[in-house]
Structure formats: structure tokens, C-alpha cells
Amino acid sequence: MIDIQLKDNELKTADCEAFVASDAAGGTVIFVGTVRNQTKGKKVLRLDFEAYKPMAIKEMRKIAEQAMQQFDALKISIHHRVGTLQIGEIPVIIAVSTPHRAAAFEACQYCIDTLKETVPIWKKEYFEDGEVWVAAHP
């Protein structure tokens, strides 16, 4: 089972955790990305995330489907936020349940790394001295 959401309001880890819960799961891993207060030594004031929504949802689903097969995952939830986010807010949550713990870690890592590389989501970082559009890569 797969749960993909691209939202313009607050993301909640409890929603993702509840979706991936399973009596068959030996491991559940949840990655929570947060807006940090600096990038490369520069103070970040806030971030804006934009996405090409139809393609972003399609690509996130494709990532989840690949992870389901590759890591024998039971359930995967990928939620990403768009809009303006403040320091400490959550732009992405990925939750994965698998029969064994190692696969849960690997599947979660695969999902976030692939999302950052392939999903059409962009962020604009605002600093005290200006702003810059960047791909939503680490």
C-alpha cells in the first residue's frame, strides 16, 4: 500500500506513521526533513517550495512502487509540502514499514535520495541579503 500526498498545509508524522503501521512489520523507519536555520554558513530566514504537482505526485508514486519491490516493503507513505515554510517546519516525511529492520532503513534512504534527485520540486531560500532558487537537494 502506498500513500502519496503533496500538501500546502502542515505535515504530521503521526499521519504517515499510522498509514504504515502493520502487524507484519518488523521495522518501521520515518524520515522527517526540517527547515534548518542556515545553509553554507548563511542564515536562512524561510523557504518556499514549488512543484509541478501532477508530475511530482506521479514521480513520488513511482519511487514508492520501486521501493516496495526492491525492499519488499509492506507500506510506504511520502508526504511533501509546498508553499512558504519557516525554520523548524517540516517539508517532507517518508515512512516505510518492512518485515525486517534493515530493509526499512534502506527503503527509506532510497526514497528520500531518489525524491531529491528526480521529483520536480524546487525551493527558494531566503537569506538576510537576498534569495536563491535551488533544486531541493541536500
Second form
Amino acid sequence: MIDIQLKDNELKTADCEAFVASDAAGGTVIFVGTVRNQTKGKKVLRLDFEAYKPMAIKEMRKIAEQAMQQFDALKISIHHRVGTLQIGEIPVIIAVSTPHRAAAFEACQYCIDTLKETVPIWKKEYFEDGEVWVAAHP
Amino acid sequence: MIDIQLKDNELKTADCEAFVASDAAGGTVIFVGTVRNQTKGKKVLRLDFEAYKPMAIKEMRKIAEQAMQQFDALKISIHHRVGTLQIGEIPVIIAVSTPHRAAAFEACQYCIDTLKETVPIWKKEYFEDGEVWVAAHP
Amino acid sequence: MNINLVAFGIARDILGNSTQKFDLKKGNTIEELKAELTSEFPKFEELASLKFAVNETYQQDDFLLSENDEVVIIPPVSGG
Amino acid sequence: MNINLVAFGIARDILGNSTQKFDLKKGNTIEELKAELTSEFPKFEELASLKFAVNETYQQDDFLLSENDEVVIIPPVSGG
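Show the other one: the form predicted in complex with a further copy of the same chain, since we just had the form predicted alone.
Below is the entire complex, every chain and molecule, led by the chain shown above.
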């Protein structure tokens, strides 16, 4: 079972954790991304996230489907937020439950690594002296 | 910063997540162990956990200290429960925050793998036709 | 051939608009669109990557575009 | 030499008690305790591992025991 959500308000770890709960689960691994206060030593004020929404949801679902199959996951929940986020707020949560714990770590890491490569979501970092689209340039 | 707790009532993911929150964190990985409904195809009714408490706390702290150092973690929270647990209940939660996400996965997995090897806690599985101390025999 | 460009993130800043009609003068593939687009907007060449989606799916260089296709410009993603 | 054994999990089941005085007749190391204990309670030999702790710390085979030490028998752990 897969739960994909793209939201413009607060993400809650408890929601993802509740979705992946299963009597057959021996381990659940949850990745919680948070907005860091600095990038390469430069103070970050806030972030803006925007998404090409229908495709972002499709791509997140693809990732979850691939992880379900590759790691024999029981349930996967991926929530991503868009809009303006302050330091410490949560842009992404990924929860994966599996019968054995090693697969949960692998599957969760696969999901976040792949999400960062393929899902059409963009973030702009705001500094005191300007702003930049993250990863846009080599 | 390290938070180690050995409790005889319900563990809450939100408690561990809140402890490891940090403005310097880019990623938090949380492992949530759950009591599975079966072991090698045999239906499990419930589990009993017992601990040699002072040493269990000491050993969990050692693991967290090692992980802090080895993976440059910001904060680690390890909560373990003792007593009788039903299917789906949570015996252990480990949360780790790090500046970059890959280290959070590594550190969290190191903590749970090492906990299962060294921390003096024992679980007994109750089946319909008997009970067994887990991992006692080769 | 006219197509409808949709742009996000830095691609929107480069294009100057989030949506824009584009007259593809030569050819009808993603590769040819990319060439014409970067020739008109050289800043696209400075990006770490430049991909295109049609029907909410990444499409390869040899994908054949049709009149009035909606083509989404995908600059380097940075979600998570 | 008398020591005080403390046993958890299956070690308690084998010993028959969670705490017990034990008269270590020959020697004074963990290794010698292990030998005497398994000779008296052969079921200890069937365990996947058998460790000992003194002062809330795992101790090696060559650890020297003293009169009235509290020695904790640690059968294979299974937390988490």
C-alpha cells in the first residue's frame, strides 16, 4: 500500500507512521527532512518549494512502487510540502515498513535519494544577500 | 546531545523526534521497531521484554556516544520499552539527526544493529503452544 | 510548429514566463527543441541539466512533438 | 570463594533463581567461573553465547573475581 501526498501545510510524522503501521512489520524507518539554517556556511533565512504537481505525484508514486517491489516493503508513505518553509520546518517525510529492518533502511534511503533526483520539485534558498535555485548550476 | 530512556509504558515517536530536532539538521532518520505477528511463520501472541536496567542504559549510551562521534551526529534519542508488549506495539525507537542525510541513515542503522548485539535486554515470544527466549540457542 | 512551453523554477526565470507559446522552426523532436531553445535563451546551457516532460512524463531526446503539445521544461530538481 | 550470581532471561530459568550465592571452588577468573557453572548447569553450554558482567560492564575471560563480587550472567541478548 502506497500513500503519496503533496501538501501546502504542515507535514506530520505521525501521519506517515500511522499509514505504514502493519502487524506484519518488524521495522519501520522514517526519514524526516528539515530545513537547515545554513548552506555551505551561509545563513539561510527560509526556503520556497514549488512543484509541477501532477508529475511530482506521479514520480513519487513510481519511486514508491519500485521500492515496494525491490525491497519487499509492506507500506510506503511519502509526503512532500510546497510553499514557503522556515528553518526547522519539514519539506519531506518518507516512512517505510518491512518485515525485517535492514530492508526498511534500504528502501527509505532509496526513496529519498531517488526523489531528490527525479521528482519535479524545486527549492529556492533565501539568504540575507540574495536567493538561489538550489542545484540549478553545476 | 544524547537521550536514553528505558520505559515500562508506551514509547512515542514524537518524543524522540522532538529531542533530536535541531536547526543544523538536514535530515533525521527514525527507526521504529514493532512487535511482529509471526516468527518464521509461527503466530506470535505477545512478547515480554526484560532488561538488566542499569547496564542496559549504560550500553545504550555507549552506542549513542560512538555513533555521535563516528557519524558526526547532532543528537541521538534511544528509547526502549520493557514489560509485556502486544502485536503492533513498539519496543524500541531510535532517532538520529545529522547535517546531511546519508550519515543519519548510517548512524541510525549502526545504533539498532549494535543495540541488538550488546544491550542486555531479553525478549520472550509467546506462541499458542509455548514460549521461547529469542536468540538464546544457535 | 507551435508548442506550449511550461516552465518551473529557474527555467521560468530564464524564459521570463511560466507558460509561453514557442514556434519550433526546424524539426519536431525534444532534441531539436532543446537546440532552438538554448540558442534563443543561452542561459539554459548553464544549467546542470535540462529535461523535458510531455504528458507528465520525462521524454527522451528523440521524442516526437506534435502541434500544440504542452512541453514542460524541467531544470535540475531539488526537492526533499 | 563465594560470589553472588545474578541471572536474566534464559539464564535465570537455567539457574532456577534470579540471584544465587555460588561457591567458586577452583580459580578466580570469569573463565573458571564459566567452566564450573557449565559443569554444574550443562544447559548453559547449549546457549548461543554466554557472557558475564561485573560493575555493569562486560568482562573478559581473564577478569579476576573477588570475594562477594556480584557477577551478572548475560545469555544471548535480544532487545530491539
